[in-house]
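Read the single chain below, which is given as structure tokens and is the form predicted on its own.
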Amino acid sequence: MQKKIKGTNDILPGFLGEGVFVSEFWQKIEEEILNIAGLYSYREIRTPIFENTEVFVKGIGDTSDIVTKEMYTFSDRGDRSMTLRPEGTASIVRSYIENSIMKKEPISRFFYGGPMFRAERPQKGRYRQFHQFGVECIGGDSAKYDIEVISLFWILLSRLGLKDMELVINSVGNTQSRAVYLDKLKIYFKDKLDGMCKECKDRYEKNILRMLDCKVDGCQDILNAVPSIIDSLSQESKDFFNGVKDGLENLGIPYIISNRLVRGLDYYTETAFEIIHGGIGAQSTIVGGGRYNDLILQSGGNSVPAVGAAFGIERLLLALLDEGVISPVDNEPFYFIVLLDKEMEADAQKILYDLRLEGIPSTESDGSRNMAKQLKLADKSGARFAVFIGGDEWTASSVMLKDLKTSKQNEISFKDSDPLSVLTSFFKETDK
């Protein structure tokens, strides 16, 4: 039997899915992100699922844990070096470029979604194929549009119910300021690096600002004591921190700063910040961004500000889970045709593909002509309505119909109709 490779997953509709993956959760969300997108008028970007190599270790930086150790890279039939996309800015500045967004219009608000790829232990929380949404604004160089960034998702979790959430943010300057800061740490951790882990260790050497990512228990203490980033900004920078903060409190979105956040990629610049859930463990980030004003110039373009976000789909389910304020989008048919009569089924069909046409959810059996066996597999389907095609009701010009909540049955003349439109009549009555 063939199994689906460690580290992924299927997402199944209903009963036939566990936990976060229930193809119904997933649509609650996904309609809740169009909705958002809408009132933020950010458009839809889609980019292919895999790029030029290239793509990845300029935008997102040969040093990072993601190009070093997590990308699934594969020579294709030209002997190109091609990775499946680990996230999804570096993609769209490639687009941007590419298409030469810059000369259409000054600011770009684009929003994507869809599958990313990471050769990392799976874990809860954590798998090898996982599911993003973002959003990138492109050409905004002032506080405001990390603000508007910040605040879309934001409202996007309290609008989905998330209670037990906490905004985290901090700044890690521009290029000046984080020179001077590397320097602090290079000196800082000199004399610290025998009681590390080998990974700060390797980071000291080549990318020392990831050192403050770690999470093993051993080297917390140190790290705690860390030097501060915010007193090694520029008066340029700690302006723009200054901004986003007022910027905050205006909306009354409360935040927290923590001076250890950096994030996981190379192409940070100024603010960098987290959205994180006390109930899903050690994998409690759901959302993270931050402003990246040098990715566009090195990955070939011009110099063009950004600011960016992204959660992972299958984070954000396991907090609203754990909180209970997820409910599936409702796709379950208003009606079930139940047959009573052979020799009715061509009425039945084209009743179903009319009711269908006007929009009411229906659907039938397997073929099954027993009814207690269609009753029971209309109980299954969460219909709403059966309706029984046939018998000594039907022969009369009336239509019964059960109530699949209370059992409470209505039978209903169509002698001065037809059977579609009183069903139309039903439906367009009847609380949903």
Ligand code: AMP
Given for the second form:
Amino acid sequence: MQKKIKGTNDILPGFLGEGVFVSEFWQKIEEEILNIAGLYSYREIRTPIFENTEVFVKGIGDTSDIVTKEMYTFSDRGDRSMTLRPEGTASIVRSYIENSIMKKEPISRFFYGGPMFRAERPQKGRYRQFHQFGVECIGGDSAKYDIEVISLFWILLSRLGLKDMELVINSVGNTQSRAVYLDKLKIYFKDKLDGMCKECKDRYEKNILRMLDCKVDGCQDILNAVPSIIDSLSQESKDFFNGVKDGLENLGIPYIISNRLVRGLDYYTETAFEIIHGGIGAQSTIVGGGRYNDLILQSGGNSVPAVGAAFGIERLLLALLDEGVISPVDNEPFYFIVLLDKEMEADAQKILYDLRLEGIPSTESDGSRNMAKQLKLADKSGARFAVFIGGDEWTASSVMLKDLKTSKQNEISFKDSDPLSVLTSFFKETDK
Ligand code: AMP
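Switch from the form predicted on its own to the form predicted in complex with this ligand and give that structure.
Starting with the chain above, the whole complex follows.
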């Protein structure tokens, strides 16, 4: 038997799928994503699923975990190095520059969604193919855009009913003030490294800021006493961070500050933030994002400031299921056609077609003539009413309907009109 690749998932309809991998849940999230994007006037951008490897190496940073350990990189037939996208921002920046979008509008507000690929060790909430929804607000250097992005996710999660969430913010400063901080870290960790994990030792050499993200128990005492980045910030960066805090307070969005929040991507400047959830295990970050004022310049464009964030749909669903606040989009049929009379098959097909033409969700049985069997299938389908086609009532010009919730029968005459008209009127009059 062929098996799916480790860390990937099949997303199946509710009666076949399990946990978060149920397509109706995904549709519900996607529906809310379109709503929130509309509310905030963000427009969709779709970039290719694979890019030249360079796009990600330059964008995400050659010392980041993603680039050093997690990319799905391969050579194509022309021996060019290609990579399946591990995240969205680097590709969007590539597209922004390539399409000269900067010349077309001062502020661009984009949203995107789709599969991302990272060769991580799979566990609950961490997959090799996962699905992100993200936004990028490109062109604005004011903290109000950071607030716009954070609040968009805050409203989205609130509208979905999530309660146990926490916004964590930090500033990683601009390039100059970060350099000062990195020097301080070098001095601080120098004589403590012996007592730290292997990854910390590696990061000390390659990407010292990422040491702050270590989760190993034995390193925590040292990490908790680390000098605060905020103290090293330039006045400009401090003012910017205060602007973000003031903006959040103005909107009444609660937050906590964590000086250890540095995120896994190297391109962040100034604001870094996450929204975390207590109920979903070790992978508790649902949303992650921040400002990236240097990325467009570094990627070959002009100096354009930007801020963005993304969440993983799988992880968001884990949180929503943990709180029991998600129900699938209701796309169950209204009518289920039960055929009582084999000779009426063509009429039934025509009625079914016409109902669908009218926009009334309808389905039918598997063709068996056994009424009990058909009704069982009708129940399973989640339909509201079974429509009996054929039988004595039909001959006497009326259609029998069975309410599949209450089991009540209802006979409606079509003597003065036709079956489609009475079924259409009944659909319109019924509380859905
Ligand atoms: P990042 O792109 O690393 O900033 O991650 C943003 C969000 O994407 C995270 O908060 C998760 O919700 C999600 N995410 C990142 N990596 C994975 C993964 N391997 N599996 C599932 N979700 C992920």
